[in-house]
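Given as structure tokens, the chain that follows is alone and in the form predicted on its own.
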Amino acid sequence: MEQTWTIKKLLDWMVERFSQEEIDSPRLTAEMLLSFVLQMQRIELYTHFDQVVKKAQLDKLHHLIKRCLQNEPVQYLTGRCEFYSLSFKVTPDCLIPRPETELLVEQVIEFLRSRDGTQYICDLCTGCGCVAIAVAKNFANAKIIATDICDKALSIAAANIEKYNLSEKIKLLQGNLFEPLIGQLDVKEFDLICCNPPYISRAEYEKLDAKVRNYEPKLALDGGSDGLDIYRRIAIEAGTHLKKGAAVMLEIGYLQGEQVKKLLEETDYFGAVKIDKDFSNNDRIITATRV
């Protein structure tokens, strides 16, 4: 007699099985992964426990919790990811948003509220457009231009964008870093520059989980010998960008806040230079204050 699943039955036997096999976050992903299969909303899974899950469903779930358990990011197999509240579209063409990058997010819109009138923020290496939309969901007064290099990343970010009705607000540029903006036609000077930017070192790179290395977007971890390229550029380029008063803010990883405070130091454009720590205590987002 074949053996009836119901969805307490599942979820039970999903989250026993990636515990074994370490998998991270088990119950989330048990079920993230049901939920996208079923199609409902995480918490429905809970009031319809004793629903009878059907063969072809079950053979969707077999599937995906095969590549699950070869470390094949959630994210990916569900083609969705939450940040900052927010529902986002991912594939393996953009970097899945981190909770630590929330953080940079309430910043900026920390910043924005301080000051008054329309402000004008521009949001580089944007990939799957989290950053920038969660800024202008979150703050009326936003007008945002959001770069990337990544056609393709630029393409699931203008998904996102559409899904919340959004493209009078943030507009997309392909390009690397500044490169697309145009004086002219474009913002000249900002009131803000936001970017969480590739910064794992090559020899980091080399160490990272596989579920990183082997399916994240290289071109979104990449930042160089020292992690410190794309920093680099900013710290050189960002000055001529910004109105006096005006700020940069930069995700960086954990061990960059000193070199970073320096790059960003060494140039004429910027005064104070902060560093502030995320929930684990470590340096996580860097502010410079144009003069």
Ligand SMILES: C[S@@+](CC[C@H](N)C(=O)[O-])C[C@H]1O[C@@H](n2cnc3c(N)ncnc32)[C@H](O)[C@@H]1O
Contents of the next structure:
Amino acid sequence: MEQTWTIKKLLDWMVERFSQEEIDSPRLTAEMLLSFVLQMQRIELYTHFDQVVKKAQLDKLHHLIKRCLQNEPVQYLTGRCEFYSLSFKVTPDCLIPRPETELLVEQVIEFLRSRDGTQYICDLCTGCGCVAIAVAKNFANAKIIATDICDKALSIAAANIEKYNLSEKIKLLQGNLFEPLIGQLDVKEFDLICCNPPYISRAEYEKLDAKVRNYEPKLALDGGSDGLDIYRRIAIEAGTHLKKGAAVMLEIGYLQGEQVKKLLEETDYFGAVKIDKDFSNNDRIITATRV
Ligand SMILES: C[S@@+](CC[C@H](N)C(=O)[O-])C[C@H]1O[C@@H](n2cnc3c(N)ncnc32)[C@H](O)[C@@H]1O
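Starting from the form predicted on its own above, please write out the structure of the form predicted together with the named molecule.
Every chain and every other molecule in the complex is listed next, the one we just looked at coming first.
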């Protein structure tokens, strides 16, 4: 006789299997896959424990579990990622937003709230648009230009902007770092430039977890030989795009604080440079104020 699989039985089985195979966050991963296949919210799994899962859904789940066990990130399997309490479309053309980057959003919003009037923001290296969108959703007076070199990442950002109805507030431009801003007439100087750039050094890249290295775009991770390529360019170029009293706010690798601080201090543009730590007490966000 064929086995009957209820939601509870499936969840228990998946959690055990994922734990054995050392998949990250086994329960969360199981819930994400099952709720995706059943087109339910995660919480609904728990209110429908005894629901029997149909054969077609089991087949789909089986295929996803196999890919998950080969280390394919669950966010790419479901095409979704939670960030700053919002749900973003993601594909292998963009980085999966990380919880550490929520701190960048928090600090950006705090800075913007300390100022008056419409705030013009530039989000460099926007990827799926998570930083720009989270800021726009939480700060009413934001006008944002978000740029990325990768067309495919920008089309994901465009879908996310459309989903959250933010096309009046966020404009996407394709190009190499500051380059697309040059022909741009609406805003000449920004109140804030923020960026979570690729910052992994070549040596670190080779040692990255297979889950990251084999699936996430190298363009979103590789920061050049020492990981600092984009910071060098930002330190040199950001000053000319900022108003006086404006700020540049960057996510950094946990060992890069002092080096990036030095890069910013070496220019004539910035006064105070501060480094903030993340929830693991690692250096994570650097802020420099334009003098
Ligand atoms: C670390 S990801 C950040 C994505 C998103 N902002 C986030 O926090 O999840 C870096 C992004 O920078 C983009 N990128 C890499 N080099 C770039 C360059 N020279 N100019 C503009 N964007 C670049 C990549 O395409 C990628 O989307």
